[in-house]
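Starting off, we have a lone chain in the form predicted alone, written out as C-alpha cells.
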Amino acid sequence: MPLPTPFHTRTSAVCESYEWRNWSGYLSAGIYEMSHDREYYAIRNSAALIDVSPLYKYEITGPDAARLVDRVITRDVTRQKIGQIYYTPWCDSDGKVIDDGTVSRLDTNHFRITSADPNWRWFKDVGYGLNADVVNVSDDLAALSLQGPRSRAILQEVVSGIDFANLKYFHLAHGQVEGFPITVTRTGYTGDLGYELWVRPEYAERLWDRLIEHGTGHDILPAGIIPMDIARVEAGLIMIAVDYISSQHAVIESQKSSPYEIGLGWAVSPRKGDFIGRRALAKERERGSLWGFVGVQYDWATLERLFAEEDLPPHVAGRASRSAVPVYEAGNSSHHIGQITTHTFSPVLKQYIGIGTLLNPHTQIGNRVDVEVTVEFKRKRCPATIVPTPFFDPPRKKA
C-alpha cells in the first residue's frame, strides 16, 4: 500500500477528485480538482505547488566524494562549483542510460543527488574502493516543488535569508522559514520559473501552510503530476520509463538509450577525466547515434479533417498521454522510423505536440513526417513537423 508524505495532511485536506498515484511507494495527487486546467494555468500564469517528495534522494560525503560522484554521472565534477547544480544522466559501462536526475553540490565533498529510480545500490557499487559514504535519505527530506511566474514573489514573502533576485537558475541558497532551516534550489520540471523546497519531514506542514497563506494573493494552487505532465512536455523535459528505458530494466538491447539518443547529449562532457561509459559514449560521439531526439507539432487541419472522417470533432485536448505512438516517413506507411513516447495538447500554445525518438536521417528541424493517431478505433496518419525544443520557453525561467 502507497504510503503517505510528508504533506499528505495538507494534500488530502484538498484533494477533491480523490485521484491519487503511486509514485515509487508513496501517494500522489494525480489532480486536486475535478479537471486538470486550473492547475495547469496555475503552473503558467501564477504559481502551483507541487508534492515532489517521493524523489529518491542520496547523498554523497567523505574525502572521496567529489570522485565518487566524478565517476557515476557524465558532466565534470572538477566544474561544479559549491551551490551549483547539475541536471545529468549517468550511465552503465555500455554507455546506455541507467537515470537521469540533479546533482547538487552542498560543499567541496557534500553532493546529494535526485533521482527517479533507487539508486543506493549502484552507486555504493561504483564507489567501491573510495573513502565516500552514500546514504539514502530520501525519507530525511520533504520536497515542494513551486512552479509558475508568481513564485519567485511568494518565496521572497516567506523565505528569510536568500536573495532570490540573485538566485541563478541550477543553483541553491539556504534560508529560514520561521527559525527552521529550508533548502531553495533553482530547478523544476515545468520550463518556466520555479523553485523546490527541501525541508525535514517535521516541518513539511508548516512550511505548506505558510507557502498557502501568503500564496492566496498570488492565485497559487496545489497541483497534481497530470498537469505538471503536461507541462514537462511542453518544456521537452523526458521522463524514466516512459520516454526511455533505464538500463538496468531493459528486455531487449534495443530498448536501451545512450545520452545522445535521448537528447542528453549535451551533458556529456568529453574532455573530463575517467566515468562509466565514457568509452562507450566516445566511440558513439564518432560514428554518431543511430536515433535521435525529437520534438513534433502535428498539423491541426489534417487532425480536424481525421475526426470529422468520424464525424467527431478532434479529441485531443485533455491528459497528456504516455503511450507510444509509431512514427512513419512521410508518405510512406510501410518505413517505421521511430516513436513519439508522450503526446498532448498545448493549452499554451494551443498546438497538439509530441516527444520521441527517431532513426537519425529523419531527425533535423523542419522535416516532415507521419504519426499514426486512432480514431474511433481506425488507426491513422497525421502529417507533423520535426521542431526545436523546448517548445514552450519563456524568458522568465532563466532570468
Given for the second form:
Amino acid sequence: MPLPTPFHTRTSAVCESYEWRNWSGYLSAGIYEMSHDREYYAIRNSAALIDVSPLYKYEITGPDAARLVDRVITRDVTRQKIGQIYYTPWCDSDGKVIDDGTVSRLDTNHFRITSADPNWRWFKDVGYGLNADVVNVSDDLAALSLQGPRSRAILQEVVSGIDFANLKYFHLAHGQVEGFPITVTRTGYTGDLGYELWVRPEYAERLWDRLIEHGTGHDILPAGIIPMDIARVEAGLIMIAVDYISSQHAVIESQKSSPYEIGLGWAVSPRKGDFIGRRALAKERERGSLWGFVGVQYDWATLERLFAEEDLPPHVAGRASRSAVPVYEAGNSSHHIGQITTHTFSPVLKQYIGIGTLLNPHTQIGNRVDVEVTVEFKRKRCPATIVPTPFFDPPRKKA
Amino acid sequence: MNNQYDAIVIGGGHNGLVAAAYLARAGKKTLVLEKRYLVGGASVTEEIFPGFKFTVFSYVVSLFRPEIIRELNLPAHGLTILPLESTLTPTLDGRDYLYRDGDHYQTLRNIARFSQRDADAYDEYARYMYFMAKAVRYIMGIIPPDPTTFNPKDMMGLVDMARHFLNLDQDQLYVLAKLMTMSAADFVEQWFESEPLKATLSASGIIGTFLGPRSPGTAYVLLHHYMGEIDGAYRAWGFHKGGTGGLAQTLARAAEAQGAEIRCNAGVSKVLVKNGRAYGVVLENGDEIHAPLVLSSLDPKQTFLNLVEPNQLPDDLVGAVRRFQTLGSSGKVNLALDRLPELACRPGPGRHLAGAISMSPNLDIIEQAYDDAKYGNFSRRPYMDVIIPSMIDPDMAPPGKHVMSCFVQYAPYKLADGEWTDEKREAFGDAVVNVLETAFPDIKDIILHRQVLTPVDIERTTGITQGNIFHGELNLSQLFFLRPAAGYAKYRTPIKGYYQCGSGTHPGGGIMGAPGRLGALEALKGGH
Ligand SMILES: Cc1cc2nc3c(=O)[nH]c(=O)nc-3n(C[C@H](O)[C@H](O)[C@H](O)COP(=O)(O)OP(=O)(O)OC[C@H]3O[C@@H](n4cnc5c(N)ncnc54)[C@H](O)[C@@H]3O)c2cc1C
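The form predicted alone done, now the form predicted in complex with the partner chain:
So here's everything in the complex, that chain up top.
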C-alpha cells in the first residue's frame, strides 16, 4: 500500500481525478484535473507546484565526505563550490550507470544527494574505510518542485532571506518561511525556470498553503507527474527504468548503459581523481561507445499521411508514452538500429518528439531514421530526424 | 529610406503578417505597411489602463491553420496557445448554470440536470459535427476552385472536393446539407431541448453576423468550433499568451526572421497602377514605395473601392463589392477588475472562471437581442461571450487583479436614431454591465476601468469597413468561390500584380491566417 507524502492532506484535497501513481511507495498525483493540459501549461506559462517528496535523499558528512562523494560520482567534486549543485550519474566498476541525481554541496564536507532508487548501501560500501557518514534523510525532508516562469516571483513573496535575483541555475540557498527553515535549490525536471524546496515534514503543509496563497495571483496550479513527464522530454531529460536501466536491475548485459550511451558523457570528468568505473569508462572512450543518446523529431507531414491512410486526422496522444518503440535505418525496415524510449507530442513545439538510444553512428545530428508508430493497430514507419536536445530551452531557465 | 521592394503588403493584421512571411520565405524583399503604431489589426493587445492588458478586439485564436504553424516554425517565435476548455452558461436569473468542460461524464451529468435526453444526444451530435468538420476542414486549406469557369484545373479541384464530401455516408450528407442552409437554432433543435445548451451552441453560429440564431444560414458557422477540436492535442485554438496581440507579435517575429521588413505608422492611401498593372503604393504622407507585387490585407471595400480608383476596375466587380455585406453587428467591452469577480451560481475562485462564460441563457433572449438590432438599436439584453484572460495568463494583469473581455452582440453599426454618440456608447456599456451583473452580482463594485467599443469604434481604430469583424458577413452568398465576389475569389484582382490576402477572401474572417497564406502563395505563382 503506498504511503501518503507529507503534503497528502493538501494534494488529496485537490486531486479531482483520483489518478494516483505509486512513486517509490508513495502516493503521487498523476494529474489533479481530468485532463493534463492546464497543469502542463502551468509549467510553461505560469507556475506548477509538484510534490517530489518520494525522491530518495541522502546526507553525507564527516571529514572524508567530499572524498566519498568524489569516489561515487563521475563529476569532479574538488571543483564543486559550496552552494553549487551537480547533476550527475554514478556507475558500477564496469562503468555502467546505477542511477542519476543531484548532489548539493551544503558545506565543504556536507552533501545532499537525491536519487530515484535506494542507494544507501552503495554509498556506504563505496565509503568503506573513509571517515564519512551516510544518512538516509528521505523521510526527514519534504520536497516540492515549483516550476515555471512565475516561480521566482512567487518565492520572492513567500521566502525571506534569499536573494533570488542572484540565485543561479544549479545553486542553492537557505532561507525562512514564517520563521521555519527552508532550502531552495534552483533545479527541476522541466527545463524551465524553476526551483525545488526542501523542508522538514512538519512544515510541509504550511509551505504548501503559503505557496498556493501567494501563487494564486500568478495562476499557480498543482501539477502531477504526467504533465511533468511531457516537460522533461521537451527538456531532453532521461528517466531511470524508462530511458535506461540501472545496472543493478539489468538482467542481461545489453540492458546496461554507460553515461556516454545515455547522453551523460558531459558529466564524466576523465581527468579527476579515481572514481568507480573510471577505468572502464576510459576504455570505452578509446574504443567508442556502442550506443548513443538521441532526440528525434518525427516528420509531421508523414505522420499526418499515416493517419490519413486510415481516414483519420492526426490523433496524437496528449500524454508522454513510456513504451519504447523500435527504430530502423531510413528506408530499411530489416535493419533495427535502436529504440525511442519516451515519446510525446510537445504542446509548446507543436511537434511529435522522442528520446532514445541508437547504435552509433546512426546518432549523428541530422541523420534520418524510421520510427515505428501504430495507427489503428497497424504498425507503420514514420521518418524522423535526429535533432539536438533540449528540444525546448527557454532563456529564462538560466536567466 | 530604400523604397524599392519585390513585394508590399498593405496592412499588418495577422493575415498581412502571414502573407509577408510567406513572400519573404520565397525570397521576395517584402515590406509590410501598417497604418497604426503597432501590428495586429483586430488582433492586438494594448495596455489601455496601466498594468492591465486588454486583448482589445479578438480574444481567442479559433482556427489558426496548423500548416502555417509548421511552415513558419511559429513555436520558435513564441507561439503559445493556452487551453480554454470550459464553457459556463448562467441561467437567466443567474442562480444556476450549465458547465461543460473536458471532464466528459461530469459534463453529461451537468447537461442531464437540464435534460436527460440532451445528455444522451450529446455524443451523437459531437460525432456528426466531427464528420462535418472533417469534410469541410479540407476546404480551409485550398484556393477555392471556381465552378463557373471551365478551366481544367478548377474542374479537377471540384472533383477533389467532391471526393472529400462523398466520403460522407448518406446520413452525413443530409446533415451537411442542413448545416449549409438551416438556422443554428433549428439545427441544434434536431438534437436538443434544454435552453442553456441550445442557446449556447447556437450562439457560436451568430458570432460576427448580422443574423439571429433563428436566421437561416447560421448553422454553418457552428462548424468552426468543431474544426478546432479535430486537431485534438495539436491545439490550434485557445488563448494565445499575451492575448491575440501576442500572436501578432509572434507572426511579426516570424516574418522578420524570414527577412520581411515591417513599417508602422505608415498608412497607404493609394495603390499605384499604370497600364493595368500595380507598381507600388503612395503613403498617406505622400511617399511612394515601389514593388511589382502589391497585396492588400484590408477588407474588400478598402481594397477595391478606396485603394484603387473604381474606374480601374470592371463595373461588375465594383457593383459586387459595393453590395458585399459588411454591416458590423458586434461590440466589445473590456474591463479592468480590482479582484476576481464572483459568480452567484458558483461562488469562489476556480478553473470554471478560466474558461468561457456564455451569457446565453435561452434562445429567445438571443433572438430578442437580434430583434433590437434588426430595427437599429443595440440589444438591451445582449448576448455575450466572456473570458477572464488573467485567469489563463498571469501576464495580463497585476497579481490579484483581473481583466475581463466581453464580446457582445448586437451593436449595429447604424443606429435607427442617428449616429453613435458618447452617451449611446456608454448606455451600451451599461447594458453590458447590467447583464454581467445578473451572473456576477459584485461586478459593478470592482470595475477599475471600462473600455466600450462599438462597430464605429472598431472601424475607426482598425480601418475595417463598418466594423465587420470578419471583413464581411460569413454567409453562403459570401463564401468560398463567392468571397469576396464571383470570379475574384482566387486572391487576384483585375489589376495585374495586385492581390488580396485579408479576411474578405476565402476562407474568411477569424484568426486563422489562411487568407494570408493562400493569398501569398497565389501572388508567388504570378503569371498575371
Ligand atoms: C471585436 C472583435 C472580436 C473578434 N473576436 C475574434 C475571436 O475571438 N477569435 C477570432 O478568431 N476572430 C475574432 N475576430 C475576427 C478577427 O479578429 C478578424 O477576422 C481578423 O483579425 C482579421 O485579420 P486580417 O489580418 O484579415 O485583418 P485586420 O486585422 O483588419 O488587419 C488589417 C490591418 O490593416 C491596417 N490598415 C487599415 N487601413 C490601412 C491602410 N490604409 N494602410 C495601411 N494599413 C492599414 C489596420 O490597422 C490593420 O492592422 C474578432 C474581431 C473583432 C473586431
